[in-house]
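Next comes just one chain, in structure tokens: the form predicted on its own.
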Amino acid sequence: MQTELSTQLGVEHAVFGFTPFPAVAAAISRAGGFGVLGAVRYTAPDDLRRDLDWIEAHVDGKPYGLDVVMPAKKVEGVSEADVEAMIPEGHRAFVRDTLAKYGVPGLAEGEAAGWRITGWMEQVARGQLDVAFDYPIRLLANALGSPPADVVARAHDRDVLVAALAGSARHARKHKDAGIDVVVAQGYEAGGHTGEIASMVLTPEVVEAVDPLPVLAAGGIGSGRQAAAALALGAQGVWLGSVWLTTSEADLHSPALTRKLLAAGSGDTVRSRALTGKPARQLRTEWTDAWDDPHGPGALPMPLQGLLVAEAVSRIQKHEIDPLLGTPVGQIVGRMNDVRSVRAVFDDLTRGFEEAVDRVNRIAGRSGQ
């Protein structure tokens, strides 16, 4: 499954795997793909450095990249406390009442409230980059569009390709104008923040919009047949995230959540603002229903919502409150029916890809007779 982009990056298969877990990222690269570590949860530079050290020790010299969440425009001089002060008391009360309704226990005294979505903040994201550029990363991806121009230049000075996610051809053209090297066309089916255009429509639109830049297809891809379809639409690779959540290398810290993912069908997700304030596809739960209820207060804009619900989400996950327990995941969850190693997922992807290509070649051969 090789393309010009995979050859340029020195990987065997044009499979780009986004994951928040270092062990998964390293396993993806070892299997012949391109592992991309999500950095948004790293608020302390030393924590990111520790995990990049681990990847370096376990990637067998294979290439890998980093994904950050960084606004295109600088947002300086705004502290987390400043943002916290903007959260209305009514929304805080709604969180307290919802947790009380389901009997969600609190955290132990002195226990950290868990991951707080602060990676979008200028000082945090730039701190991540200061660490990342000390390592031989080959790709820097940004989930909030094109990163600031100075970041693009800094990456290019280190021979690091820059990728940005796009949910429409219009967004993709902006990335091209900003000097981005790779565009990830993320369809409606994908997990996390998505737009409203399905992958089958979006991928060829983006390919045409940014030609000759390489495009990666994301959303609704979890099999070799789907990967072959993406390449047939003009993509130079696939960007997969959800499918790694149920691999044996993933570290969800929640057997109950793993069971929910394995049991979920492709119709059991929803695009909701409950987690971050921006529409993000995730498992539908009574937590997302509460935030999407028109009689409720509604989610706050990003980043207020993420800060508001950080402790609540930590409590729900720690105590595995089943009706409220969820995670970002795409519609491909309907195929995630058992726990497999990253290598097993790759074997399935490559075998399915070869079978799909052979099938199309046979059809093309018959039509040419």
Ligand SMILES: Cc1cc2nc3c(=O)[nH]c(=O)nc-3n(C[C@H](O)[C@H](O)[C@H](O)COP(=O)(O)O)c2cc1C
The other form holds:
Amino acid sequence: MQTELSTQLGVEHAVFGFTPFPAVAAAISRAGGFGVLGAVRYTAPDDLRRDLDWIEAHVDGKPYGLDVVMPAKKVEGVSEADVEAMIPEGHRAFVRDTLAKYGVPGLAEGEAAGWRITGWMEQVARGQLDVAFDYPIRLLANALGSPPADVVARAHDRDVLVAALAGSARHARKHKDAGIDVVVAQGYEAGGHTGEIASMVLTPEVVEAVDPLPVLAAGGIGSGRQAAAALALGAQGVWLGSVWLTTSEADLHSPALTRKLLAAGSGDTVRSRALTGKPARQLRTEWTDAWDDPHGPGALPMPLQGLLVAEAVSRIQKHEIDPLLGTPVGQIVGRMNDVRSVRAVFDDLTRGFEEAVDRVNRIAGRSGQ
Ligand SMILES: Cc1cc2nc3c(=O)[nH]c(=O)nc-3n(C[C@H](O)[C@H](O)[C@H](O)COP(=O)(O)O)c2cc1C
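What's the form predicted in complex with the named molecule like, now that we've got the form predicted on its own?
The complete assembly is shown below, putting the previous chain first.
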């Protein structure tokens, strides 16, 4: 599965894999794709350095990238304490009552409450970049907006390609104007923050809007057939996030969550503001239902919601409270039915891609050409 972009990056297949797990990122690159490590959870630069060192030692010299979150809407100049103070007491009470209703135990003293607001702040992302530019990353991706001009320039000085996620042609055009090199067109089906336009409609719209920039199709891709469809729609590759969550290299820290993912069907996700305050696709749970209930208080805007629920989400995960336990994941979860190695998922995808292309050629009467 080769395209101009995969050739430019020196990878065998134009399969890009977003993952929060270093072991998965390295395995994707080793398998012949392009692993991209999600950096949002690294609020301490030394932790990121440790994991990039690990990737370097395990990636067999193959190229890889990093994904940061620099929201276009900044929370600059506001401390975590300022944001805390903006959270209405009624919302805090709702969190307390919901946790009490399900008997969710607390965290042990000194136990960190998972991710905090700081991972979404530009100064934290800049700290991540200071670390990342010490490593031979080949691509820097940004979620939730175009990266600032100086970041794009810094990346280009180091021959690092810059990518940004877009959920609409309008956003994609903004990225192009900001001087980025690759647009990731992320459809409604995708896990994580998504827009409202399905991949089938979005991919060709974005391809046409940013031509001649290369576009990667994201959202709802988990098989070679879907990868072939994405290339038929004009994409230069595919960008997958959800499918890696149930690989043997992923480190979800929760057997119960893995079981839920394996059992879930493609109708078991919801696009909800419950996690961060912005619509993000995730497993539908009684927790998301509580926030989406029109009779409840409703989610707060980003970054307030993330701060409000950070500790609660950590408690739910730590104690594996089944009805509330969830994670960002896309509709492709319906195909994630067993735990397999990254290599097995990858090989299935590339083999399935060849079969799908052969099939289309047969249908079009082009066999042997
Ligand atoms: C658990 C999870 C966390 C994600 N976090 C981020 C993130 O921090 N930054 C980002 O650019 N995209 C993030 N995404 C979106 C992925 O980069 C990717 O675009 C998306 O998963 C593609 O759709 P798919 O889930 O159907 O494969 C996340 C996706 C998942 C499933």
